[in-house]
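Consider the single chain below, provided in structure tokens and representing the form predicted on its own.
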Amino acid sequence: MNILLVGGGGREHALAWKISQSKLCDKLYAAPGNPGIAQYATCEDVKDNDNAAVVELAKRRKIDLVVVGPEEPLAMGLADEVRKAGILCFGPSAAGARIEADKAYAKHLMQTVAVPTAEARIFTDLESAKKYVLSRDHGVAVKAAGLAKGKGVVVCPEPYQAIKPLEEMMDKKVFGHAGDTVIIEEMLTGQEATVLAFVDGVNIFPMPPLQDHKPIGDGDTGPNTGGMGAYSPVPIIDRPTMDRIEREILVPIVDAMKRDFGRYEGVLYTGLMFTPAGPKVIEFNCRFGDPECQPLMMRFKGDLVEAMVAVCKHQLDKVNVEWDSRPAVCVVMSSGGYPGDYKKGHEITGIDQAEALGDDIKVFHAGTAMMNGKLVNTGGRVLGVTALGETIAAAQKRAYQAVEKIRWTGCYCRKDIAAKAIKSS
């Protein structure tokens, strides 16, 4: 098959290292890739939020399965205009990603089948979710209901500090429409972690859980960002709660989802809070999520491309996937100032030393780009350091020595990814 996979993300470079060891897989694009993608690809200069510009390179290329990873194309429904040019696509429809696009659809969508969710009040006007929130006695989280590339979430712990979060994202819109419409709900307290599955539209194949780490600072402390780390899998989530969580909350959302608009096809993102009443929804996202997909690709086992193409043609109870028994870490390196602003063009070395340390040990690019010859940071999130170990703290252990090879100006990264699993082991 010839494939195309979108994005040039850190969440791409993982996809594009297992889809090239596809027995499937005769030629692999990207549009655009990165650095680290270009290894396993040819890179195109095509945006991949262009969605007509990545269907003609998917007819000009004769491609026979587009794997679409970032969530904005998803939305604007790239994957219906490939699917209507008569190619495979992987990802779901426009009306599929709202459950990521439109937070207060997903809300909305989790109430009417019982999906245990926090309680929440939804505002399109500013003066009235600043006087709902003033009469709140609790703690909030203040939420933008459209995309904002993972940081359109405040916790508010007392619930005048929502105030400020909602002026900027209804007023002075920081995270431009995404903003138009807020979410106001309860503040959980707990564990967070995340379950992904692959999802045929009736087939459900739930992966190995993973705890993202969204704030900047160790012990989860400043600003959320897009993910500062990720680690697989969760001691917290044994196979009884895996089993609740199938049966609670994937299993009526799709089954909802399928009512609502047909065939949901692709990969689901459950992110959820442990609290002491059990497992609560936070959100769902429509793709893999960047850092989880790095762990969860160093853990795969088989062919990925198989199990993408049986979720495009409804035939996901026919394949068996089987994951390494060894935990993954995901250490991101990201750009001082980040989630802040933060200076790009620094030359980027180590990569090379790092991953000679050994097969255990995988460099995934996110932020980066060839300039004039050499490697530098362009994102805030610019690297996912990937360790598998035979223990969590193995694996965190090879992934920080991994870590300390690798440099550029002002570079930075969290101390204690995997901490909390490590103590609770």
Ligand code: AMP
Given for the second form:
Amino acid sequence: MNILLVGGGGREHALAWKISQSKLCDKLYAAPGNPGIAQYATCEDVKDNDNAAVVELAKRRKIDLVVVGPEEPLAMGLADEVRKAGILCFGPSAAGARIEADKAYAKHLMQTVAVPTAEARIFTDLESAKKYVLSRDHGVAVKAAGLAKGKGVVVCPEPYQAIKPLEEMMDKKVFGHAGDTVIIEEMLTGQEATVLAFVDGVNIFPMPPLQDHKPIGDGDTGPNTGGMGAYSPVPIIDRPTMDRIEREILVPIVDAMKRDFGRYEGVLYTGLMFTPAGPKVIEFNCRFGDPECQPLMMRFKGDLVEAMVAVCKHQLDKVNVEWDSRPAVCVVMSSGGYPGDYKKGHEITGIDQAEALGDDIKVFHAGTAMMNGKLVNTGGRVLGVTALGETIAAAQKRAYQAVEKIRWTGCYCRKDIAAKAIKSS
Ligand code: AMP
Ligand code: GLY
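Based on the form predicted on its own presented above, generate the structure block for the form predicted together with the ligand.
Below, the chain from earlier opens the complete complex, with every other chain and molecule after it.
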């Protein structure tokens, strides 16, 4: 098959690596890809959010399967357009992507089938929203309903702290139209975890659970980022808990979507919080997580393209995927200053030395580019240094050994990725 991968981050590098190992993959293209992806794919100068150009490229390159990494093109209907062109697409329709792109819709869908989630009210009027938060005596989470690049959520332990973010979202429009509607939720407490599942609209294939690390600083301090590291599996999610998540959350939500618009085809990302009252949904996303995809692909032992085609052909029940029993840990190395301003263009060294430590180590590129023949940082999150180990502690040690080999001016990483899991096991 000719395959086109849409995206150019760490998630897409991990996907490209696995796709290129498939016996079904003849030729892999990426739009736009990155220097890491370029090891396995022909990178095309097409933006991942330019749906018309992606469809044109898919036709020109006689693509059989399009795999979409990020949410934005899905929300804008890329999967619908690709399918209309007679090409298989791994990723949900625009109607399916609403589960991520419209948090008010997701909340409504969860409420209709009693999926456990934070209690919430939805507002389109600033004054009513302000009045509501000031009437609360517990913490709240304020969320812009639309896509805000992972930055549209503000958690406010004291209700009055919600006034400023509400004004910014609804009045100053810091997230544009994404903040026209806001959701105000009760603040939940507990550990967070991610469960990803292949979904073909009817069949659900949950993957091993993961934990992300959103805040920039050690000990979960400082502002939120896209994710500073992830590991899998998660000791707090045992088999019965996983079964409960499938039964109480995944099955009802996939059924609800089928009734609402038809089949959801792709990966469903469920962000969960383990509250004293059990697991509750924080958010659904319509794609693989980043960086969650990186440790997940390290553990994936099946044929990824076979699984993706089975999703597209509604035959997920015929697929068997094996997972490496060894845990995986991914440490994200970022540009100094991220998630605020940072300097680009510094030369990155040491990736080869890091990977030379062994087959249990992979360095995934996220925000890198080639400049005058040198590899440089161009994004906030730059690399995902990922390792397998016999235990989570061993994988963590290996990942940090690899991190030690890699340098550029101002590079930063958290020093405590997976520490929570090691403490609890
Ligand atoms: P999201 O962008 O929806 O993943 O939210 C970002 C982060 O905000 C989550 O990972 C949680 O840490 C936090 N968060 C979201 N909703 C809530 C909530 N209802 N209670 C407490 N924290 C929340
Ligand atoms: N790592 C969080 C996300 O991909 O949404």
